[in-house]
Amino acid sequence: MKFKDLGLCYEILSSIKDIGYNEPTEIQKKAIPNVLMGRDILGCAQTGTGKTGSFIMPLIEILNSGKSKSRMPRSLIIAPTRELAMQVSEEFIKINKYLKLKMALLIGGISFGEQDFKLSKGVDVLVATPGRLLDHIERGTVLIKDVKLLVIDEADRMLDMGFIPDVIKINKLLPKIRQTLFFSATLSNEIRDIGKNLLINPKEILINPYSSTSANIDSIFIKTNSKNKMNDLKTLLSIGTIKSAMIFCNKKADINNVSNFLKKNNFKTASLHGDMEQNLRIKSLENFKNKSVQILIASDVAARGIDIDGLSHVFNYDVPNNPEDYVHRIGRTGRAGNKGKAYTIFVENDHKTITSIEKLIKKKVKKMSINELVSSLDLSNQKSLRIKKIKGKEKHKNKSKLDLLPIENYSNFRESGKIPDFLNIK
């Protein structure tokens, strides 16, 4: 099946082509003719699946034919994060290209003076976070009783986050007879509860369910002590060619600590979670998405969302505390046929998650110590490391009578924080 096949204008197959999309995804192929038809969609699908699209395309189809008002958008995407909206609209003016609806995103960071101004002069789509939106319909700035089309992405996230009660609060305010497009990464019975008050006999789309890996990522769990994960992880960093890596956290204090330590030893990173200003947040993603810093150092309720082109690597400083936030972190990589690594360092005291997370994707993850991975990679090509001992210590020299350092004595330098020389290649 081809994009033509599926009922969209010239226009929009247009933009699809100048993007670089070449067929559509299994969730496009199922939910793009029955967006298109009217009906309401419950659909399941992990970021990468191409969800993004699959409600984007058919929207900008349907609202092509229409006029927007003053302050009355036609549709309304909710989306439980700054960057998740950031990231709708991003790919609404892509696919927008070739026609004329007009968009207003409101999330918070940004002023309401800026954003007021573009209700005012009327919006076809509104692409906002709960909060955001309940201020200004609160304001009198915006006006969602004309809203014929709603979509909340991300309902899972919207639920850990507890902006379920605001999106209830909003739906109160919508027209009862609209079309709904109800996404999840997840479909528990808590979600699909909400999904039924929401939606009207929906049409049910399950994409990739989040219990499965892709085959294209090598996940590998390294054991090691709280005392060793800085120094285990710039190794990890140290040992690939890493186009742009991914480097989860349970805790925004341990962003900062992990940011610190690597630009002290000469990595390029860029941080992302809550408590950042909003201005920082998007200049973070920026530089990591044009390659200005190679690592983005994140929380999960910050990255939720975010889609990475060439995401090689995904490392978990931190075992995430829910198993499926252990899918989501790692699907980030191997996508679009492409090939991905993921590293969880863990400790003694993380074996009961990592069961459950065994349990949750149906195998077992290799594990093994930071040594152990070292004396597996084939590092023919790297370089070797040579130690001069002098008095009874091993300095690195590049002189004659030199002896190799075996490879099973890495744990000395680990021990030491120093890294040799021959993994020390950015």
Contents of the next structure:
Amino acid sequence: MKFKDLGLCYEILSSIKDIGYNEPTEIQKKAIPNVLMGRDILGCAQTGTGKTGSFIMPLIEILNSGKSKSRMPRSLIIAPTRELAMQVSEEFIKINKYLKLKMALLIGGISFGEQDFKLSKGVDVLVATPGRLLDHIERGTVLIKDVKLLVIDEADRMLDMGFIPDVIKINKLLPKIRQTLFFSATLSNEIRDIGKNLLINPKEILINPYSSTSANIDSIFIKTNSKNKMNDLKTLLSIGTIKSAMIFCNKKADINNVSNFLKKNNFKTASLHGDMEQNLRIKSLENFKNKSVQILIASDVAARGIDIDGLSHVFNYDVPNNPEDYVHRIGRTGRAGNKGKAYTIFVENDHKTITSIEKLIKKKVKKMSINELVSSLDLSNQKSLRIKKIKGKEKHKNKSKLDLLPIENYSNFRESGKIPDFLNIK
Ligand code: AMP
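Could you please show the structure of the form predicted in complex with adenosine monophosphate, as a counterpart to the form predicted alone just displayed?
In what comes next, the whole complex appears, and the chain from above leads the way.
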């Protein structure tokens, strides 16, 4: 099935072509025709499946024939985090390229004045986080009683973050007769119950269950102790060819600690967590997306749903407390047919959580120490770099790195916190 078979207009097809999407993803094939027929949707899909396009493309098609009114948006997209809302708005801007629909983004950290001005001019599409939307409703700057199309994105995350009461409040202010598209990465009974209150006879679409990890991701667990975590992370960052990497930490304090440690060791990093000012969060993400920094150190909440082109590595500085977050974190890499690597650092106390992760993904993960990993690596593709570093020692040309450095010596390097020079490849 091609995009042109889905019932989208010429302008949308042209912008899709410009973006470079060759054919619709599975969720797009299944959702778009149903949305265009006016059906409600209960979609179970993770980010990375093309889910955003699956609701943005038909939403634009539907709204294209109509006019916006001041302060009364015709559609509403609710997302749990600012970053996700921004990503949705970016996808909207790309698909709307040849059309003239107007959109406002209502998220915290952006001035009310600016948002108020856009609302007063009239918007077709409102993309919002629940809290900021309710703030606007209470101030009387927006009325949602004219919304014809509602999209709830990442409903399970809304539940985790305690936003469902806000969504229920918003729902009470929306017209009963409307179309609703409801997406969640998981479909627990609780999520289904929430969906039942919002949807009428929905078309159920299930894509790529959340409990599986992509076959494109090589995932390894690195056993260590609390004392060696930082140095092991530094070693992991120094082996292999990293195009861009995300490091996940469970605690905000550790994001700062890891960031300071890596900066001291000449790595260029950016950070992303929920306590940062919005403008700093945007700056971190932009720098990471445009590749001016190679490493983003993030918390789960801030990184949820973030889509980075060509992310080659994910490092879990800690084992996530929630097994589903593991699937989500490592799923940032190995996307769109690319290969990815995921390393998770764990300590003795993490065994119980690892067992829950293995239960969820229904497979055993590889576990080894950093020494075992280094000795198992085939660094032949780094030989040229190594040889450059040991100029003049041509006699080593055909030897592996292990001939040059016995593994017991490597441990000494690790204890001292120094990476062997030839491994310190930037
Ligand atoms: P999402 O699931 O919405 O987070 O989308 C994940 C990634 O897939 C984004 O980078 C999109 O730009 C990309 N994408 C969406 N639709 C397509 C498509 N039909 N073909 C290729 N990439 C796509």
